[in-house]
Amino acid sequence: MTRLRLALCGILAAMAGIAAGHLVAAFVSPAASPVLAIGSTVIDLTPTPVKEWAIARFGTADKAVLQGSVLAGTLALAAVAGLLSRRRMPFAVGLIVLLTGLAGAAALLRPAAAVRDVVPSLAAMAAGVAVLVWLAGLARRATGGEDQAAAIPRTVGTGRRGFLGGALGVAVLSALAVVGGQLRAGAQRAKQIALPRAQDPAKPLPKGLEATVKGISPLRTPTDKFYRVDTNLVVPQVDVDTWTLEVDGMVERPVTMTFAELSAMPLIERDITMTCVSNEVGGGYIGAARWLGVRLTDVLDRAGVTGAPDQLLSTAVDGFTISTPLSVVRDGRDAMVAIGMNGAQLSDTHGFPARLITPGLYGFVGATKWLTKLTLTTYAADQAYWTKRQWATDAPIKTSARIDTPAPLSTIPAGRTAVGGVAWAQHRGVGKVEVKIDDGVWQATKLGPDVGVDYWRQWFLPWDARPGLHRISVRATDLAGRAQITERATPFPSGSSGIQEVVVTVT
């Protein structure tokens, strides 16, 4: 029996575990697969350093390469249990009941997990053990037990080819599980509901400038290229006939709402850009949409206010929570329960059905998605995902500028052409732009539509482009005259600073 054999006994079988996990988790909770779980799960446990530089320098295909490198390592050991099974079955059943019930209790250990969650990984288990034992006894019989002196060859032959026979099987099973799953969870989107209008709307929004400046950010980030940065593998599905809001705390009185009572407050329409506090100087992590929703201080003055509270903590559906400070929540800014995004309801990735939305906070303290519960308390009485993580308690968005074009290391033709780019300084809004041509002195430039204080804004500077290799800079300045941080900081812990410089190559 050859050690190839015996090693993909174990890699199918934790296949086979893995995709019996995946397709019940489907129609039971997608989030505890058992690959999904164990992830969720590192991602918890990961250090924050680690996590800014898998965000750096995977982007959005961070969660991507972290389920990639748990099922890697899934593989590894099983292809271990499959070799223990030559000669200690048990040893390598074991295996597979250790790896499964690791998921399980990733799965049970998710601050919303119920009891069913654990019900993939044990289908996982059975499923695992089953084809391991299975496959295993195929391999044996497909060399004639190799420690037996003589062994009939037409009993080999046949024996190999009810292996790879029974392999091929369990690959194609486990293949089809997998898409089953998919599908099931690919079926489960957000219901199409009816918004309501605003009673407070917003003015329409100007003309852009990207009809005229090639290669800049336009006016309104469309809805599936907003950004998405949080710790979710697997997308929340919720139930909006179901889904309620629930305010505790610190308060006069308890309240719950439902969707159908939330809508029906009155609702404001804003213009509010948001940024993700993991943006580095330059990066993506930032969009700019218009927002429906239900101002944050009539949803709490619904509850009322007990004592002497300084935080407002968001829980999302899945146990996830947010801390936002309560003084910033009721300074007068457009903080709001939202429940619509650019004219539609919230897709399932930016929050279904409710999330909240801060103006000129980074979203990890104040942009909770799949909104569940808010609950008044002290930030010396609860403690939020990221603040146990030494986070910032109080982290505005800082000024800054990004060049959109010409895009960095680019080749440009000589002649006229035009930098250009979005500025952002939310709730204080961009004063001035400027922007350096090599050791060249700082440029006005000129700024697009002005959309309000908490909106990013357009801006570009014509430029007669000379042959050679040139690096353009850009700083931005608030409407009170306070420029833009030069010293390079990191993300964390309040969010990165610095200059933005791109070099370019002129022909």
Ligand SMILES: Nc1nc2c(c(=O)[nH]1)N[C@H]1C(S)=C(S)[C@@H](COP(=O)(O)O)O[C@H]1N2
Second form
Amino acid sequence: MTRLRLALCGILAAMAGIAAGHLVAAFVSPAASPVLAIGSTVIDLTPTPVKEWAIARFGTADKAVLQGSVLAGTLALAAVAGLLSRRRMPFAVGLIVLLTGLAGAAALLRPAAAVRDVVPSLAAMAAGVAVLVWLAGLARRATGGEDQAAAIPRTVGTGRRGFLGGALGVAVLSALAVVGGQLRAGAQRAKQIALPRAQDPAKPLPKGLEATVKGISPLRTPTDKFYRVDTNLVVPQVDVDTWTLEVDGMVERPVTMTFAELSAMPLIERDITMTCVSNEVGGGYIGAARWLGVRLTDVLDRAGVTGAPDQLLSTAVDGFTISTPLSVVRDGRDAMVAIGMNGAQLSDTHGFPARLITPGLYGFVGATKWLTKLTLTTYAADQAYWTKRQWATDAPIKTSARIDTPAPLSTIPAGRTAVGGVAWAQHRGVGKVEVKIDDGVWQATKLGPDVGVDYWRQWFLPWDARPGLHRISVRATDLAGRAQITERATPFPSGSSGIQEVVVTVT
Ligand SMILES: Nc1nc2c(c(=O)[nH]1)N[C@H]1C(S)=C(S)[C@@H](COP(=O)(O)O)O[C@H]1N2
Ligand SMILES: [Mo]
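Show the form predicted in complex with the named molecule, please, the one above being the form predicted on its own.
Okay, now the whole complex, with that chain kicking things off.
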């Protein structure tokens, strides 16, 4: 009982610290909340194979799993601090100071950290130590004190109630602080900006197959359904009025422009399908949207070039970096600094106020969100976040196709139906998509509207489904006649490959 109570003291002290830190962080620097700061550091330090495993195992829940683990580990250590508090209070306090100190160090060592980022952890330290000492005192009184040979029952009774009351109070206040922090952080929305029109607009999007083929991905992915992949536990909140885009490195004259200056440049509008290198065969880390932005070469041309850079290193507001081959940037494709997505300003999660979009390349080598700096450099001199972690430097998106309907392992009624999905071969264009059912021949499917080589293509094949278990495979070929790679490959280091096969039961 005593032990349990002491462990609880430690756990509650940690909860109070974490909650206080979170609340303070909401006002000072949301990403510097202690658990988040440690979580972000763990993300950066996790070896690539482990990260791959976590993404494959937990998918988009990977961040929640990570934060849960950090929290669980912290509370376990805090319980130890609680147990220590009985005989060795200095050690117990030391442990809490160490834990919160680590969080503070983690916050300070983030790439774009400022001194204020240590403040949430200091608040956590103060709250944690204060609660530990106070609750441990109450716990001692609840057990009647150690050296009191004969405790008076009534004192013990009120002491017990005192401890319970204190514990409950700490728990409630901690919960309120966390909720308060969340509310405050959630209230900070990006400012609404009026987007200028494109001088070079996209053609109206044709009508997609989704109207006729049930279950197929819509031709354009709605923004709220668009996949999200980044290393951020907290979405950066960027103040568009103070935001700037810098162009530096091997340039004739470094340039710094405000959002107003950037959006006053000639704007293009393009339909482009993005894909994440972590997308497994048949996976969902792909989305197609309409992007509004300034040609990347127009932005770079303002600064000029000196020497022979081969890499465009882009930096996000949080210090995250992406490298893009300069030859790709300059080969005439519609690489852009995007400020709009699907007719609206970029959402916070998709990189407000500006991001890179590079058609044909996986996101990790060309789609920097929350962009703030473009640096002309060389691969010999500088490496970006994922390249340092052994991912490919040049990573064109591999041709692939996905079956959207029927769903894998589903049961469908016998009769006339359709097999359908999307195929992509960005910047080369989809030439044909074929489907094979069981051990049959590869049959050509009907393709949906053509939105250009940088966009995905819907496809479908009418199917007279007979009762039984069936295997459906799909393969795509680009416009140059190159079939997708059939050998299975994992996403690391340059994207997955292989044929998707879906098994369905027809009854
Ligand atoms: N700042 C920043 N930009 C980033 C990333 C990131 O972690 N941080 N991830 C990249 C990756 S891996 C991909 S696939 C795309 C995803 O963009 P989306 O979340 O808008 O779909 O963003 C890219 N840009
Ligand atoms: Mo990605």
